[in-house]
Amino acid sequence: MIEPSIIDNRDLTIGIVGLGYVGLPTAIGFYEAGFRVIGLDISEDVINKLKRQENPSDDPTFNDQIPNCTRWEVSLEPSDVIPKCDVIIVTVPTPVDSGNLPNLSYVKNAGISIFDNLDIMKQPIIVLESTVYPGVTREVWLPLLEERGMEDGKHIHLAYCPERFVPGNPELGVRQVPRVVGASNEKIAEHLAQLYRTLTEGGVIPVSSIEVAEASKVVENVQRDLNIALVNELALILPEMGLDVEEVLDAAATKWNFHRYSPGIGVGGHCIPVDPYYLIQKATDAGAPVDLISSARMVNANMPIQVAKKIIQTTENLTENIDGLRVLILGWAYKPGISDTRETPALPLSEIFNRAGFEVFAWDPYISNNQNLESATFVSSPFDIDNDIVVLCTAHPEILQIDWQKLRKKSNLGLLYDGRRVLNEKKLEQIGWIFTAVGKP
């Protein structure tokens, strides 16, 4: 079991199970803090790239950041990693299935790999960081321990510390954001808090239980989903009254306790479009109402449909025959500055355009043009093809800096839809664009 002096002396080996969007920055962070770090992943491609000191992720923040040192090791084999570790941090995916039900198979399989290979003489701490509903850590892992004749608090110590960082934003990385930790007992939680304080300057707060820590993470993202759903719904309501949602929100934001959010074409990434379903499932199982959370999730999930309908209606007002018109989608990643396309709203948007008879093209400066998608053809430049409609989906800096006058000359119909409210309407109209946007009457 770890002691404060061991942490202070950096005399610990930390294992990271899952070297993806969360695991890789966590591993690099603990390495930079002075610990020996051993990473484990099931992807041969990821491990081979890391061994070559290549960044295997979509986040350019970690380009040229992969260590090459005796304190850094990566492997495909649990037997090479787990027995050496004093603390094992699990950062595997927690997706939902096609019915939006939690898929905990990655958490379970990680537990099997760990419990089959650990050195119980070390009494290691096993920390889950993946987003789950309250109770998952014990529900999934305790039966696995019992099957192997081990006990939490005796042979190992279970804990939970929700990941918190913003991909592509170095100011909100694993070394900066505050954390909370929950463990099987108060002493373990305090020791774990001390360990995480070496990772982040944002502070670490121990909480009373694993379940409180689990709940805190899912509630954080549910709150954001609710707030975004409100402004997205306002973006559908206010234009019908002849009002611009952005002007209304700017006016409302002059009050000191108003929290300003902006509408968009939808919510992407692994967290916000997924995590609420974990709480919804747990609440449903417990017989608790989740009307508000479920409604907010539906609003955000349906935004690509609502946006596509508005664009199609506008197009029909401009031309009699929309069949075969070309749509150019600018930006495919779910957020600016990275190539992460998980749950991107650009995908359902393109699928709806396809069904309406449009031919869809996409350009994203962070994504190669050899994508194989049925709903869109990727191009290497926004000027490669003639278009009729341009839809800004992702506010990459490179997209904001496009030569819009040059692009207008490539657009037959000249309809431009700003799905993020980041463009200058007057300037674009002056150079000949027919401009419209989310939340604009």
Ligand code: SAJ
Second form
Amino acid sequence: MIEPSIIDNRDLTIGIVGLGYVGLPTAIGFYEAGFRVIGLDISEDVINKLKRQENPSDDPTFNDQIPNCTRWEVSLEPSDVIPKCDVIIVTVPTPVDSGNLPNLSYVKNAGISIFDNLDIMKQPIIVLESTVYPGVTREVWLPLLEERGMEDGKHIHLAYCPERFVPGNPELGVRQVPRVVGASNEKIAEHLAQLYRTLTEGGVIPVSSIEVAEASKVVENVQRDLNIALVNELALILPEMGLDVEEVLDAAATKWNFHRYSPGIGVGGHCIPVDPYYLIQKATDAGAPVDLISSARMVNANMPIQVAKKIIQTTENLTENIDGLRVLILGWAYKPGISDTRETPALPLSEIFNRAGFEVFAWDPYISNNQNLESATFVSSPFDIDNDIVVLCTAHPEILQIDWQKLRKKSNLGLLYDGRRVLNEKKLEQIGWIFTAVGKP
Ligand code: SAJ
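Same protein, different state: after the form predicted alone, show the form predicted together with the ligand.
Complete assembly follows, chain above in first position.
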């Protein structure tokens, strides 16, 4: 059991199962907070790199941050390390499958490797952090415990503490963000809140149950998806009235409780475009309506199609034959400053351009150009090729700083589409670009 005094003395061994985007910073954070930390992963590459104190992730924040100390251990073998743990935190992926249905196999497999190897004399606490729908922790793990003759609250204690951090933003990492934690047992939730307060300075609130904590996380991201969908739909409506969505949103944002979001070519990442499907699935199973959540998800998922349609229409107004025209996509990562391409809207955009007969090239300063994608050829510089159309998909600082005058000389048609509304329209038109953008008439 994790009594407050044990937490204060740092006399706890904390296991982290899954050393990816969330698990690695969490492991390093609890190590830095003074605990014994054991990291477990199924990837030999990750574990071998960590054993050599190399950063296994593509986030440079962890360069030179990998500990080399007796308080830090990493392993591929659950049987070697799980028995040593007092608290086990599970940070494994919870993706959706091709039909956008939740894939809980990683959560289940993590449970199996934990429950087959834990030391019940320690009455360990098992905390799921991965984003799920309300009920997953018990639905997936209780049957596994029963199969092994174990009971929650007796041999082990289950809990849920949603992962929260912002990839690529060191101000909003696991050591800074506020957290919530729920457990089957109120005392356990309180003690876990105390434990997580050694990790983050952002504050930790215990909530009344595992399910409340599970629901809070998926609701946070559903709200974000809905807000983005609203401005994306406005970006399709207002230009039909001759209005620029950015000008209207700026005006509306002068209202004290208007929350400003930005329209774009689409919503990428492993959170926002994925998490709503978890709540949609659970609500549908429960026979509850999901009209708003699912239609907002469709608006965002269809944004690359809408944007491609607009760009193709504009091109057809400029030239007779669009077949074989060259499009240069600037930015492939799903958001600025990182190399993560999961669910990137640039991919469907490039596929639609291909079907329209365009030849598609892409440049992203954070992504090596040896990507073997069907729908786009990666180049190592935006000046490597002549183009006809340039589409800004990701507002990387390096893309904003491009020499647009020099790039204009490489563009035969000179059509520029600002997919994130981050460029200076007047300046670009003065140097000869035909400037168009999402939400612009
Ligand atoms: N996006 C828009 N318009 C907006 C905001 C975002 O089109 O106004 C797009 C981005 O371009 C990107 C996608 O949505 O393609 C997601 O952007 P994001 O800023 O939400 O970034 P994420 O996916 O890294 O979200 C993370 C999430 N963190 C976790 O789930 C742990 C999310 O909960 C956070 O709210 C978000 O960071 C944040 O606040 O930055």
